[in-house]
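Below sits a lone chain in structure tokens, taken as the form predicted alone.
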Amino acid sequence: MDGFDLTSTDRLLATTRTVRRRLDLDAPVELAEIRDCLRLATQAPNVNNSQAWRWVVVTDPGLRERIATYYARAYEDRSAALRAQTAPDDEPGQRLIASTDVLADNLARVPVLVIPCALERLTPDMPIRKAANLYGGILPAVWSLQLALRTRGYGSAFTTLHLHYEREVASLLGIPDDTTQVALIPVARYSGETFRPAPRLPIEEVACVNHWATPFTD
């Protein structure tokens, strides 16, 4: 055994959350500690060691104002099908509405936004095992970013809203016409207290031994 400290890394795992509110827009973000970041990211599993993968991030004012303002466009719309789906007494459903609502009008003012990219170009006729291999060599590494965040301080969010406007962006970064965005992670140090861990369904609803049928039970 490695000699992991369990309480220490099952609590990390347990309250890593999406953070939007609590982002802390004026606390500085040490450069460095974003790169040891995405150095630990990088040793993620990824489909044949082939490490398919490029990570902008962006840091100038000027650039997450513009990035901001096609997510805002691209929020309007979906924030509005949200409201009219989410009745006024579901607190959970409310609550997601004001946290999505505070990210959306402050992206321009988060410090780092990172966008992760697969080197490939996702297509619509693409057969489901090469398009699993695609994000599934991505997904695994932002995941690990997100938690190499949380250790040092940092919230951060998985956000796709972006890519509604996918090629405008690309063209803003520079990005290749082949080349798939498939998030925008917010990054800002965190205020308030740690996290807790959040409601989940029990393990019986969501896993199965053997078959579909059967339930995960102790």
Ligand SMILES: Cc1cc2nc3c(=O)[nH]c(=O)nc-3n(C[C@H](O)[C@H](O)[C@H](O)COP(=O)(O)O)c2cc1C
Contents of the next structure:
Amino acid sequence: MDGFDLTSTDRLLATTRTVRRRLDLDAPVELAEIRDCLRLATQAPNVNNSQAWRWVVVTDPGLRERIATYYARAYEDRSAALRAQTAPDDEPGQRLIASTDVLADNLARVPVLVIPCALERLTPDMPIRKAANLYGGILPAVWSLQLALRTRGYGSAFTTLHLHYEREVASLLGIPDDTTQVALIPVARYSGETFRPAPRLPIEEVACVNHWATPFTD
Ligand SMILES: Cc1cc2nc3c(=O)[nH]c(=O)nc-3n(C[C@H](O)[C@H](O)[C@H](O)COP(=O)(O)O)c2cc1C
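Shown: the form predicted alone; wanted: the form predicted together with the ligand:
Complete assembly follows, chain above in first position.
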């Protein structure tokens, strides 16, 4: 038994949220801390310890601006459907839209954008196991990064919208053709500390024991 402080670790796991509105766009970011978080993130499991990843940390304002323009373009195209599907009295839905609007409007001002890349190109005919290894070889590390950032007072968000322009962003950042960008993680200090567990489906509904049809109940 390693003697973890369960109160803190459970709180970290239960309340690390997607931060969009509370990203502090003016507070400085310590790049040494981002490096520490990346060091911790790369402790995550990965395929045969191949560490087939690269982490592109974008701080240059001009590059952030260009990436944000692609993100906003993708957001404009896709958010219309979300808006149309969300009833005016659907409070959580409307809150989500307001929050995603803020990120799309302000992405260029977020001081650090991290783009995790898998060193393999996803292809349309890739067998399911290979695709699982490609994403599974990096996404645990991405979440570790977000957890480590949180413990140091940084907020982040897992986003994928810029991937509608993945090739354009690749050429902007010199990312080789044989890699796959898996996400874009905006990072900034967060303002306020009122993170709460999110509403999630009961575990009995989403987990089963031994058979798909046997819910995991007490
Ligand atoms: C695969 C994936 C893609 C996502 N893409 C975006 C995105 O492009 N933009 C965004 O604002 N949020 C994005 N999110 C964040 C989700 O909207 C968010 O996790 C969800 O609303 C639950 O909120 P929570 O993380 O605070 O619990 C993405 C999350 C995942 C897991």
